[in-house]
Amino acid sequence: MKYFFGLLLWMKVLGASAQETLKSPDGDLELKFSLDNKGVPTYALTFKGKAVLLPGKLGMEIAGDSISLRDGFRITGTQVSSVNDTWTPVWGQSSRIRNQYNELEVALYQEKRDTRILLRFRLFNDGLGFRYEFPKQKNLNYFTVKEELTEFRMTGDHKAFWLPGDYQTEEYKTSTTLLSGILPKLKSGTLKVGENYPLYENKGLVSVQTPLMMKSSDNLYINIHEAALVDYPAMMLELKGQTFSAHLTPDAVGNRAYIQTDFTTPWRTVLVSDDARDILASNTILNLNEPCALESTDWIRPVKYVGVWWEMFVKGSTWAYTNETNTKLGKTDYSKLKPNGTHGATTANVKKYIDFAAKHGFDQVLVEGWNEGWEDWYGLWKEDVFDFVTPYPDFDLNYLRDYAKSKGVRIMMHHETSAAATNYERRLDEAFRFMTANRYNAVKTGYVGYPIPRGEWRSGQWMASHYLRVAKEAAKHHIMVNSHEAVRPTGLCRTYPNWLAQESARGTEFEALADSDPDHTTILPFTRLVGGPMDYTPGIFQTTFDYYDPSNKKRVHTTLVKQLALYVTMYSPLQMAADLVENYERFPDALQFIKDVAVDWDETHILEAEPGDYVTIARKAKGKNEWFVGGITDENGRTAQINLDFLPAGRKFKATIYEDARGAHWETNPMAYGIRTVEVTSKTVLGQILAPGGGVAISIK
């Protein structure tokens, strides 16, 4: 087994000492591992002499076994080593990523069970990763995990940005409380996903999801998550006092994971800094994942797209072709049913989006509702609803395929599975061959509903493995994947870079379904995006919905300019211009920023950041002398200090600034904006006013 991918600088094998210490390469982080007097493994972490994690226990409880892997251990040996190298991602926030860490491997032996396990710790300059490793052995071949016993013992009543530990969804609003406020709010019953998604709520849990972002009273920023979630359930965090314990998503009968050795768990990660910008700049989770597993990647390209989607939320378009169903025929014969007149995925409508994409330089057009089955697809355990190859009568697949090709545009496939993962896996090869034959090279998958197999959860071991199986199978067909309603990401996009993005959080659709608070996108970079890119679907220009229907008082909780800034602050190699074609045609000058902004980058500079308050990021477009800056704020207006010292010295540049107009406000005047051009250099510092719920977007050439 290969653990290191850089130069092995030094190694030593130690005896059976009961305590070991490891420092990060810069010396700021220090890990202490020890066994207590009962042989229980514990670890503690400090940063610049400040306690980050108090001594917390490690171990496993095995189902059906009277002897758990929690105590009675002795250390049989340790190895310490260092790695310092760089690697090149297929796409990303930087064209080169440094991978530097010191590692401690601890070999443990439990005599009463005659069992060996390894604990592997890696200390980076910005955080810790550790995992359990189970070598193949006589007394530990197949086993079932009842629970993982990992603890994260916090040092105080930290401020926390958290979501409830729902096995089924991450699409909640973020709650911001002290640790002491988490359990009262969890038990209050007031947490809601959204009015259109009542089945998602899994009440009664006393845990929170990762990534969990915290800030201590002594100004340490701490983030707990996991990396490389492979063949294992996602980890929640159960809180007792100020100690979090790992809480793995169970399966239908209450077990956590089924293991065959040789096996390694996902990495448990703890990012730490006294500067919030370091959390956003961290590559620790990517570095803890395996290198790219694909033989060729030249077919993988970041994508900017438009599509038939937002109109379903604000304009009354439907995914379904008809309001009728004909159950007497077995398979519905749509030629005998009356169209409802509101179907969005018609040939004429899709052609309009293809024309728009071709005119403005977008790569692809997403089409939802193109295929049969939407009339009765949602509910408890609806299996075999979609076959993923049969279009509705008013969607001329062959014509649109050829028309898109003539315009230099591709259509993006949509596979809503209604969470029937077993049905999807049975049909996967046929569906991907169908895509290839019809020039589709990207698919948006969806898992709305309760998963099939029955009793499984979307963050359990079976489903976590399913999402990865889909990505692997897609790679065989040179297809890129954008998964919605899937388990939150853990950096696997490094290993399978065709897995471009995921939703796995409260995206723009909730601005229409319920609402998202103005601070939502100032938190997501510190929580959801720590694990990988998100398909957030920004770019809504018509932010008030009474424009379509005077009785609809809902709105997007941002200014128009903040929607532009999100293309920089919400990193993804997959970016949608989500609004309607006609709205972009009303604001062609603002659309220019979306057309110009890159989706792949050489450099990223985190200029300002405070979770829940503001984020300002600058990025250099890959292979170009072009830079883009995005700055966003919460419900409070502020002045961003944008230092352009990342620009090459001694040169002058033209900066086009898209800014909130005087008097702009996300609630009272959201669509007021201005555009100005100024000359800048590396010595320029822009004091830029951001409206409440607003932002700024800058292109520099």
Second form
There are 2 protein chains.
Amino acid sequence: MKYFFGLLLWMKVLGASAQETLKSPDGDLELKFSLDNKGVPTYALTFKGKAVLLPGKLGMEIAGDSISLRDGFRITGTQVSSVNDTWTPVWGQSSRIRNQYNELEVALYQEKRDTRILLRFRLFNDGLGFRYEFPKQKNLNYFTVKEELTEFRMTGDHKAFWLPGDYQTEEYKTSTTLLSGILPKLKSGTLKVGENYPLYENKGLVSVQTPLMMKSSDNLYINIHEAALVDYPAMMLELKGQTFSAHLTPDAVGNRAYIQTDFTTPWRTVLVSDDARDILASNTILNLNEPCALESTDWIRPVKYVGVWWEMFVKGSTWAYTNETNTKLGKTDYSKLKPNGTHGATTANVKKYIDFAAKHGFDQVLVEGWNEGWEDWYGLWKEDVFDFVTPYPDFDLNYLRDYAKSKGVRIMMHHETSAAATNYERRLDEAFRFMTANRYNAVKTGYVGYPIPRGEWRSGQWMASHYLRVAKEAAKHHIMVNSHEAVRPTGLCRTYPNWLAQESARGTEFEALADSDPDHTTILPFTRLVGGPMDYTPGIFQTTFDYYDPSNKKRVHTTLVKQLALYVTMYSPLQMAADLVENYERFPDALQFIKDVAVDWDETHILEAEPGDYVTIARKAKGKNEWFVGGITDENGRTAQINLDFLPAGRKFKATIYEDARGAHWETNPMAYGIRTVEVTSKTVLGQILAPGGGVAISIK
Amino acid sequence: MKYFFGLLLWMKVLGASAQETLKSPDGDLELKFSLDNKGVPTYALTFKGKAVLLPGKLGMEIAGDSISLRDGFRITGTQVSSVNDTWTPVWGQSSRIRNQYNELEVALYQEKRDTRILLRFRLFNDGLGFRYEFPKQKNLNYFTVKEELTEFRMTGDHKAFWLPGDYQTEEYKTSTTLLSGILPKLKSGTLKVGENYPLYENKGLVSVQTPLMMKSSDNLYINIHEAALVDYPAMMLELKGQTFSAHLTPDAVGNRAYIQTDFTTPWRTVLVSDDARDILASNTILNLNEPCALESTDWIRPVKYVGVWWEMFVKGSTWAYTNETNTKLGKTDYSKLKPNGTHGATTANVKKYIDFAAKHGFDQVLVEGWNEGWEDWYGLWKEDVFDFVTPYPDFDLNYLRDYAKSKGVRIMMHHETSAAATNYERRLDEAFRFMTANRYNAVKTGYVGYPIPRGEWRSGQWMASHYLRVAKEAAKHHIMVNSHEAVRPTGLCRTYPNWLAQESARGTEFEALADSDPDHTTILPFTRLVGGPMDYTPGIFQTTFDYYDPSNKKRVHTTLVKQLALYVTMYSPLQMAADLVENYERFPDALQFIKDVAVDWDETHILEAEPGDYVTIARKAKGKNEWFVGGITDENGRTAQINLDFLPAGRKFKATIYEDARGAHWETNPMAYGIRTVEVTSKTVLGQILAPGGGVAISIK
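Could the form predicted in complex with another copy of the chain be shown next, to go alongside the form predicted alone?
In what comes next, the whole complex appears, and the chain from above leads the way.
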């Protein structure tokens, strides 16, 4: 299944020159590596002759080591090679992925410490990946990273789409400022996750986190992130002037990472183009990850699901079965507690969702709040919060399991851990065996709160290893994972494709908890989604919440149609239809798009894109002659130019267009939509009007 | 099996007087509880009219709470009751244990915080136990302890037998100084665990740890410790003047304990007598622990064992199979590594120990270094060190399992964790299942190093809960536990009698690693053993190590006979004969005592005792008309007066006396011993000469 066109052009140069250059396959990107006169490794990057990164330092500081790996290096050899092949993802935005790059390996030797390291650079046509490699050697078996010294030196005061470098969360709104605006805004103290979310404090906040999207004044699009975060902390970026420096999330005692050689760091990635669409089309992060590590993958299937969830945000349903508190796992007799009457995960309510899923072809029904512990789950730094196997008295597990089976639907498991990862790990095997015994094959995990082990952060090395450990253990049980509040993804879903999706950004829930800006989902594809699929949970039809409660003035910051478009623009093999099923029954014609839209694809075409403004994407459903187009805009209305030249030539297709009605507006008239069908061909270019905060969704057969 | 003679004398006093008194059943001890004029709870203790504890404060400081539980209390009720019953331990120093005490419960209310707490005092004839109780209540569901405010106010500059309050270890030599000498000695920087043990640094060292033994100038013996350390950090003691204040081991972020009500702290214990023997005879710590929590205990049996262990200290055997390092769990192919030729746990060597055990009637053979990982286990803060289920290539697990079975012997499992408790917990279930499948029913656990979760300490709340969790999980698999490097015990073996023993003090290994003083084992019964049995691993016959290597000038700091006596003076239901089997074969007559001596007892009689000087103990073997006497002395020779009036009157018995030979001396002539038999009756008083650093061991049938 894998074709290697790799051509090894290596040249081994002992006592090599202190400067090496490497070009991307198309020649547009050029990397210059050199050692300065103190033996400090530096690298610089240009695109079509324009500077992207000025010469920035590379190196590593080792804890308890008087001699750092920061200078005094000499080059002992370099090696250049090329790879051009394709591979087949288990699921994805396209059914084949091209992996084409030129590689420069630089072997460095530091005499003072008698230490060898390697730097490996890969230049794709759309960007650079590089990493540190520490071979096993006499003087370097185990070491502790005090700090990684990688610099990213920008060339100007770029526009940046950024989140603060919070060790704990990615759930902020994106700030859009010049680089020079970042520190003042951070210092202003105005950044917060959400007014109803006091748990997230800006502890340990440094400048920004990744993926960081930038645009230069001469229209270069630059994205900094990382690939394959394995056994290492996430990289934050500290800004000084126009230079970003790596800042690794520390552990409980202030160290960054514990390393055993041989070891390779995650790849540091810099995507570059003068066309914003190339950033969205990039597969570089995936290509830098290792191939699938699972023995079988036939049990992994993209999932479209509904669930007992949104009602907790808009209808006052509760995760907890009771308002009594101070319960103890395994000791409290819940049958003796007074039910609060607002519990969402009741047998009757879940049955209603199963019926809906069966009727409309959804695969699964997520049920949050099914298990004991929710009275006391939050903000207590409590370790034994949940046992993951004990349902509340009003959730009839056996009945619902069998009923779902009779309807051809699965219930999706929910493992909120309250970030007590130690508790989760010691119960994990039992929890997964319980799932298998009860016909669950997918789990949504949650990590709300400060982690246990106490002092660790959600983006630190220990927790990063934890999430991956859970995904790997889940794979042994043929369980798919959707992790919420985990560290932002870095393409590991290629290696562990049962790790279908993550949250790790401000999802739809924030429309109810606080708010999200109308441009939010025009930015996310350039930031969060660069690392992998997001369980964004779109599909809110009832966008205003005074519908439920006249005093609730919150609302979704999109039109209804934009909610449909998100199924195409926010790529994920796991897609929720998040609204209440009764709302879907009110709009069956709009629901039809969610029912039809694919969650796995043969082809993806980025038609239009500008971060913070608009995104238009077309995709071909996997194995079917069906295409879906999603277009979204920010707070400004616009006319999308939708060129259907991706369709097979010479044939006619029926396009069903879900569009904002005339006068629609995310704030004043969000739910006005129209549906029309037109005949289209590969020569059709649709000029489609999008309302302010609006969108368009098209299905083509 | 339990007889309750309890008589409840309660009096409920609303708006009670601000002073309450309570006497011990024999009237010798008197407790005075009072509130001072600021509403601060205080308590004081006298023994036969002499002050033992001056009025000391009680209270609790809560993290993040502006109103502490330190003052402003009023008494809302008191309750006095008495208990006098007996209970039957699964194993122990006697087959029936009397539990007799008077109790005072004081209900306190703090208006400012609208909080109720209880203080519970129990006065036994030999000491005091008291604890804090936090009932479940509206304003106190969860809280974080910033500091416990308990004071122990001494009455003078007592002589103290103390260890520094190191969060990590109890393996120091005991320092014997006046209270006024403690801080100067701590500040001198001369305290260390052992010259060859660099891992143990005095991190987080505060004044002293418990059990703390003291002797006043007017000959009161006072011991401070705690009972039932459950879900709470161990208590260290900070000294200011002559007042000790509780100092709880902090966690990774500096908090002390996370509490959910209702909750009771461990008991703080103060044993008091004017006869040192009463301290050794005390069952107060056990009585303050909860009764056995296990459903069945018939699978729990005291164990006498030998093992592949001492040769690592004196013969250069290694735990590791290879001298190659940088191995990775599950990735390294050990069959491709070069064996070092010094590995101790080889099939042939273990077989030799099995043969020896079978021939001489030992129950088990401990094998350390049987499993992969020992090349890189130490001091690296590595998490995945061991998997606990994979033997080295030269340890034929299946063969040895079957061979041991054919000989009626069991192999004892060894789980060194390298203090990576997270790794151990996630593998625990598999490790125990592996044990059961391979006929292991006892495990020696080890926690050498700084814990993972990083930032936690071996005596902190998280780790204390961990050790107990392991013991409880082991019980589910009918596995007995012997934990090394765990926090010092507090009598939990009553509740979980499968937790046979712990190390938690400077054991015999230090005679080879560094040294131990000749008075060491005359102190341990007054300190470490107050909390529970110790796996001290006595029985070294070849006490000088130049026997193995002329350049090795180290030695055991006892005579050979004292090594025998330790089987009686160092009570444990788990006793190792620690020397090499070839050494035992050289001294078959001395070995006979180890073969004969019981490890479980009907009766115990403390004949003579003075901390730091001497201990003489007689015990009756459980269910047999056999008695064993052990007497030891410090660096000074002495004549023990061994009164055999514990023997049944009117009958004659044969006593076999193992004694230091004339001229024996721990340093100059340690291995000279004699064995003689005499006829004795209950009227016999033996005047037995003990050599400097010597002892006597007697078996009576």
